[in-house]
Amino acid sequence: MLRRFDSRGVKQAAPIGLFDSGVGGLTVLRELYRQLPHESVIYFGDTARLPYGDRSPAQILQYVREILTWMEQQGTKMVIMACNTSSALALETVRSEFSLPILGLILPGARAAVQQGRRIGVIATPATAASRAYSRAILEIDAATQVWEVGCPEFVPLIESDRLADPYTAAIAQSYLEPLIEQQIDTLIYGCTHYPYLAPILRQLLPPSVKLVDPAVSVIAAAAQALDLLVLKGVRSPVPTRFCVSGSPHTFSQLAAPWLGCTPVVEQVMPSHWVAQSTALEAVE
């Protein structure tokens, strides 16, 4: 549940924060542009620490806390976790720690999938699949639905390396989809925001009757409802999206350009204390 907070003094023109481990969140950003054209956005890609899918829950929680703290400092009015791993492992905890509205992908995606079918497959990062977050959310909505989740550790590195046309990527996709096809799924959830980039490959491999569900569509619809409820929806022309990354701005800019239709200006944001905290945490792990 979203917690209502005192919106007095908060400008409707304030930006929405949106973050992911890399370029995957651009699929959510694209949907935000479509549904909420009057909103300004700060996009953060934690490219220095991707992929998130093989990180521990403690590491993911630490990363999310750091990013949300920074987002608060930037004056965002809402934050959307454009990352299924973060949504699965950290959303409930950080919602109780931060005052701004925070939305995740799991519940909106689960609701959309249940409306489409009863034999639902989920392809996700290993961390998201291991959390069983989608299975729990789907079964809470409809206990009669059957769900199968498959961890796909190679997808994010392949996409971030711009290897969509590589035959190896298609071969890996086939290996991940085979157990779901054997279960005769009727619906497939993109359990990672990177995965819509694989749509042409997945569509070729899946039976034509299988419906694809992109949680980005539903989470942005939920964001629009929340902004209305909180009287925070933007009503004027937005400022250009601010793109920030923790890794190489040039690498992100080049990889993002085909999906955005332009080459974005990207700045590096990686305060030294983030590195120190993360290094210490990983040493403990």
Second form
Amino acid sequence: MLRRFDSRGVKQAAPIGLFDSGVGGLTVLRELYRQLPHESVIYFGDTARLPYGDRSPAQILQYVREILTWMEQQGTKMVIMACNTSSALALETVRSEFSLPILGLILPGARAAVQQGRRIGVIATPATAASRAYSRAILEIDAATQVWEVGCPEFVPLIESDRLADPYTAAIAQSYLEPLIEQQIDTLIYGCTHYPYLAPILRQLLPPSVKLVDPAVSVIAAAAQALDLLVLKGVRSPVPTRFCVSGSPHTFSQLAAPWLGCTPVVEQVMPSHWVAQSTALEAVE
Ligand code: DGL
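Switching conditions: you have the form predicted alone, so give me the form predicted in complex with D-glutamic acid (DGL).
Let us now look at the entire complex, which starts with that chain.
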């Protein structure tokens, strides 16, 4: 549910914030460019702390709170979590803590999937799969649907280290898909924003009848509706996207270039208290 948002003083030209642990959110950014060409964007990749999929729920919640606080300071008018792990583990909590509209991927992805099939597979990070967020959302929409979720711990590290062409990536993909193919799924959700990069590999391994669902398409459609409703839609030419990371700007820039079609200028932003808090949290866990 979208909460009412007081738009007084917030300009329609303000940027939309998009964040992920790394380059995965660029698959959502690509969709935003397609559906919302008049919006300016601040993209944040928390590359110093990826992968999120191996983190505890408490760590993910802390990271999301830090990023949203920073996004608010940057004057964003809305934030889209371009990260399923954050959406699954933190969205409900942070929505009541921040006054800007925040959108996540799970519900839009679940809605899109039930329109496609009845035997739904979900590939996701271990944290997202363990949360069962997709199963709950799908079954709430249609209790007659069957859902199987598979955690794929190796995918994000392989994608972030640019190993899509490595035969090992196809072999590990086969092992993750096998139980889903055995269940004769008719639909597969990309339950992690990094996974659309694997589309050519997954397409080769799946029976041709299996439909692939990218929740990015529906979360951006939901964002467009929300912007209309809140009278916040951008109407002019956007300013170039500002890319920010917590890790190496150079690594991100190199990895992002083929997907963006240009080499982005990337800033490093990592307030020192983030690091201190993360270390303290890790020590107590
Ligand atoms: N791309 C993110 C997701 O959709 C996070 C992946 C990770 O860092 O493990 O879940």
